[in-house]
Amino acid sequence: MHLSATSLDSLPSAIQTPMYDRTAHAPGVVHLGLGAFHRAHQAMVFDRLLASGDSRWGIHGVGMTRPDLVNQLRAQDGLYAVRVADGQGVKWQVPGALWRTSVATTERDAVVQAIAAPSTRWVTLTVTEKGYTPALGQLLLDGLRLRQQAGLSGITIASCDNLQGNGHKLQALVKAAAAPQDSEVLSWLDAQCAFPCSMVDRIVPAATPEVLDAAQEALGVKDHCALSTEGFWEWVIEDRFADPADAALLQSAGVRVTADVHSYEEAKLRMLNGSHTAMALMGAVTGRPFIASCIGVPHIREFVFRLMGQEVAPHLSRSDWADYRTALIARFGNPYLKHSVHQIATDSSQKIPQRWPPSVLGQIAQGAAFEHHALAAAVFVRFTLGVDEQGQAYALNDPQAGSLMALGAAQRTEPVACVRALLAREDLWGSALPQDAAWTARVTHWHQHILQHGVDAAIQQLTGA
């Protein structure tokens, strides 16, 4: 037997399951990007709202490219188990907010019609940083145009991806898809739709066989879509909604509604995501498989502690950054989160530009040291070799993999030239850093140290740990 609507009643009583009717109402949310993160984050928030008796938060979930996941979820009636595990204990929950599913690549019209459906009030997105393409803008615009032509009300369209000012970027992307004859829909969009900026935070690793086995043991039925996550979660969203009453509803479910999303997204990008990328690259090169196995090493933990406190925090406006750092280090060490370093290192060329350069430039402007970021950048250069320190090859899962590996191949014979070539790329470092001789010199120094003595020795040299 597998998890489905008919097997819900057979689950152990300790497991929280949806008690509301999942079939009587049409979905009120269309979500683009039906990955693990959404299902363990926003979908669980919407599940809380549904459980409170508000039937408007059911989800029409859209897999952007993966029919396999959508097919598995369909076979389970949109149900899946989530293990919430940390130092406080372990509990299992089956959220029930996912009511319908589609695949954007093969069922595009169904997605457009879902955006245009009278019941739809929100569109949310977790399509990753690289997903903000003209095709996405066109998909959203086509759905919004149908709404406008049908005389329907506007909706809230909320990006939940790691992009600073993500609401502004998404609105600009949709408008850029418009043709000259779209002036009416653009006027309607400006007047009636809302694109709030938001910041989301919860560590949700890709599912592993261990999680699927644990789910079967806990539930007594098979679950091909089970996930594991941590107890901590944060969703900060701008107080800008098509329906202003949504602010109080979201707050009742634990969401932080504020006029100042920027201080939170900035802290998350540079402290959590920036540290994550650094550790992921270190783990990939040293052969450590998970973030927990990296932060569990004293010199790496000291490196991350100092990176956040000495080079990132001075340029943040989040006032409780020290408490946030403490929480982050505890979260990184969660033994239940088998968060693969290679999963986090995916698309590093898209992530590093937002996560590291702002802090480095802030340090340069203050005449302060940036050694931790320079060492992290040197590890990134070493990572492009595609082989770890034990000689095990790994793939660079990155849109720039070809050019990065071509540069990386020169490390053994022309290491200084390789570093200079990689640091000259403005798509990675912006326009200012490639011109900074001191930055180039320190990255080159640490890169040479890494090639000669290894990543761990370089970190120990820097931290004294």
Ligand code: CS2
Contents of the next structure:
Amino acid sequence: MHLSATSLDSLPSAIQTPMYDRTAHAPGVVHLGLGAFHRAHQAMVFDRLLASGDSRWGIHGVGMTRPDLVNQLRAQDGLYAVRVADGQGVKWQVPGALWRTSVATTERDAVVQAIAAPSTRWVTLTVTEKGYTPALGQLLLDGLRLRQQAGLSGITIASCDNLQGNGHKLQALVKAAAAPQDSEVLSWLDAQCAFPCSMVDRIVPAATPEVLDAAQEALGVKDHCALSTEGFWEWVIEDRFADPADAALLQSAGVRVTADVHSYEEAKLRMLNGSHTAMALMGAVTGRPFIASCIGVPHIREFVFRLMGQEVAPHLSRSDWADYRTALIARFGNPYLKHSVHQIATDSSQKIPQRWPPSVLGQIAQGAAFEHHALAAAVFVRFTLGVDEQGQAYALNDPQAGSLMALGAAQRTEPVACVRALLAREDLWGSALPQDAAWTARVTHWHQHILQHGVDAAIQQLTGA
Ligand code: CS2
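Return the structure block for the form predicted in complex with the ligand; the form predicted on its own was the one displayed.
Then the entire complex follows, led off by the chain already shown.
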């Protein structure tokens, strides 16, 4: 027996399950990107709103890349268990907000129709950094055009990916998909739709067999889609909605609605995600499998502490960064989250631009040191070799894998040339950093140290830990 609408009643009573009707209403939200993150973050916020009696927050979830996952969720009637676990305790919950599912690649028309459905009030997106393609803009525009032609109201379209100014980027992408003859839909978009920026935060690793086993133990039935996450979650969204009344509703469910998302976005991208990428690459090269195994090493912990305090914090508009840092280090160490370093190292070429260069440029502008970022960049160069320090090969899972590996291949024999070639990539570092001789010199320095003595020795040398 597996988890489904019919087995819900047989679950142990300690497990929180949806008590509301999941079939009587049409979904009000279309979500693109049905990965683990959405299912343990927004879907749980919408579950709370549904539980409060507001039936407009059911989700039509769209799998962008994984038909297998959509099929498994369908077989379970959109139900899955989430283990929420940290130092505060462990509890299981089954959120019920996922009502319908589609696969973007094979059921594109169903997705367009869902966006255009009269009941739809929101579209939310977690399609990852590399998902912001012209095809995405076209998909959204096709649905929105149908709404406009049918005389329906505008909607809120909220990007929830780890990109600075994500709402602006998404709006620009949708508008870029429009042809000159689309002027009517464009003015309708401007007048009736809203593209708020938002910052979302919750650590939700891809499920492991251990989590699926624990789910079966806790539920008494099989759950192929179970997830594990931490208690902490945050969603900060710009106060810009097609229906202004949504602000108060979201607030009632614990969402922070504000005019200033920017300061939250930049702190999160550079402190949390910036440290994540550094640790993920260190873990991949040294052979440590999880973020918790990295932060548990005193010199890596010290590195992350200093990276955030010395090189990231001075350029943030958020002033409570010291508390944020303390909280982050505790979150990274959560023993329940088996957060694979290779999962986070995935798509590094798409992640680094938001996560590191703004802090390095800030330090350069103030004449301050950027040694921690230079060391992290050197680890990234070492990472492109595709083999760890124990000689274990690993795959680079990145749209740029081929070109990165080609540039980094000869780094043992031609280290200086390889570092230069990888640091010249404006798609990773932006236009200013590749011109900075001191940056290149320091990355080259740390890269040589890493090749000669290893990543751990380099970190120890820098931190004195
Ligand atoms: C991680 C994020 O995979 C990654 O790149 O840095 O998914 C991170 O866990 C989330 O942004 C936390 O909110």
